[in-house]
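Below, in structure tokens: the form predicted on its own, a single chain.
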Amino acid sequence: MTIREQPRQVLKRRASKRSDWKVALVFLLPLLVMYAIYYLYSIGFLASTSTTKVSVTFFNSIDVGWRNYAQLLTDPVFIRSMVNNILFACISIVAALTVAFFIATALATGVRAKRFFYLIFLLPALMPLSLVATIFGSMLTERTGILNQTLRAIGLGALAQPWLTQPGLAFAVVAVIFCYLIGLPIMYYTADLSALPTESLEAALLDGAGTFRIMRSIIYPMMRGTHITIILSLLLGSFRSLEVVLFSTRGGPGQSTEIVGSYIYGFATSGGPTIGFVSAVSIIVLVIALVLSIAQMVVTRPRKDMR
């Protein structure tokens, strides 16, 4: 290729680029656009009822300007809500940093039965969380429950606890249950050892550096963009959660276990001219949702220096 070709070169790819980007563009704009519609019309609706006191119904609503947020604001329930959804998150992420990392890291070695070991740490993610939630509930029940009737049976009557209606103890199951689905992070970790530069490790290993070492020395740093995916990914995912509380505990007792999801819904079904209130902690919780979730597009976006 002559110098005077290759411009003509880099402006055949420059128009290839763009007849490909415009061919894109033409297939994704019907769903852009229904998208678009759907989400800002849901934003736009909610944003409008919130300002509102009105029913299911939606008749004769009452502008209340912005009576709902403070009253939002100024709710202590709403608050402790907040506290335990930022609290089970953090709880679950402490889990998937260390626990998750652990068995994905301890999968990657080769062990036996690996897809079986893979099968039990994956499949509680994978299913429907009321359908977890539901069988905690229910094993955890104070008088037909499995664990208490096993715990009476081995004779340790002594043990068995009103797991459900304590609350220190209904924020413990919850937190388990958070902590129990950690096939997602184990997932994340188990993609991305698979791509680590194995240099590093060849020479560790040459330099009589144990298994454990080489885990927390060399791979756990090595990973940091995985760590800061599962962090924001359990940040947002606890403000989806409701259906493990909802089917577990029901946010009680006391609220001692209450959050976003199940403020939201205990207002919503309990009748009454509540849905502007509705609306007004929903725009809160979208707000949480699009700051975490910029963070994350900021985080973990590649830089320039490693392209």
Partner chain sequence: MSVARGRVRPNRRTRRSRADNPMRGIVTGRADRITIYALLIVLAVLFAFPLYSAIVKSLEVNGIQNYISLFTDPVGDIPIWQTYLNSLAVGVVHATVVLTVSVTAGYAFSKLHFRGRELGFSAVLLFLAVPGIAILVPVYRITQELGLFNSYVGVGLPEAAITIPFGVLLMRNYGRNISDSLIEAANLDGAGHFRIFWNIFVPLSRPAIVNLTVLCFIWSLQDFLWPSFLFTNPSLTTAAQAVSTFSNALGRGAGDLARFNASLVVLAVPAVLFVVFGLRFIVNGLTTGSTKD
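Moving on from the form predicted on its own, please list the structure of the form predicted in complex with its partner chain.
Below: the lone chain, stripped of partners and molecules.
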């Protein structure tokens, strides 16, 4: 290639860049097929089914207009499960922003047996949720659960409680399970800590600040982006955690610990003509998920400019 030819070559390449869309279409084809089936078709199907009364066979559907939505928005159990969902998410967010942050920071300071600690703290988040919730459920069973047995054995029998069958306690149990699953936030913090700028830490050290002061006043504010990622991911995760409730309290007692996922699951498995109703709930959950996704995009965008 001679020197004179080079500009033309560059021009040609620029031109070819602009026409990449045909190639792009080929590379995006698998994605488009999956999205067309599982998202586009799904949303259309949900929208049309949500105005009908139909069973899971999809035969003999009766058009009921907006009645499913009306019934849904006036159902106290639905409202309750929505509120619970958000409450559990908020509780796990508080745990993540405090406990998970502490665990990640403490483990990053070069403690011994780091791998062992990681194993213990991250394991719950990597086990099937159904398994974690079942273990909690079996541990807290009133008569045979190990917690009450232990309390009785050490003479604190008076503290033994019907953990899963008294509304307030059952709520607390589900909240504890949500807090138990903070492995993901620990991972996010750990990753962000490894990219921490050293200068401010050293300045603080020169000022003679103590460990916990540095954690709280220097490192914590620097993790703003990670805090936001964690808040949004836990909020979204709470809609995916139906097993937590299903396998511990089964939504009880009296549907007081129901979350949106277990609410839908209950109707979907009831076997009656409830599929239209389930579709209406699904549409509402989808709208929430899409809004949160947009929020995430908007919030994480300025971060890109900052860095």
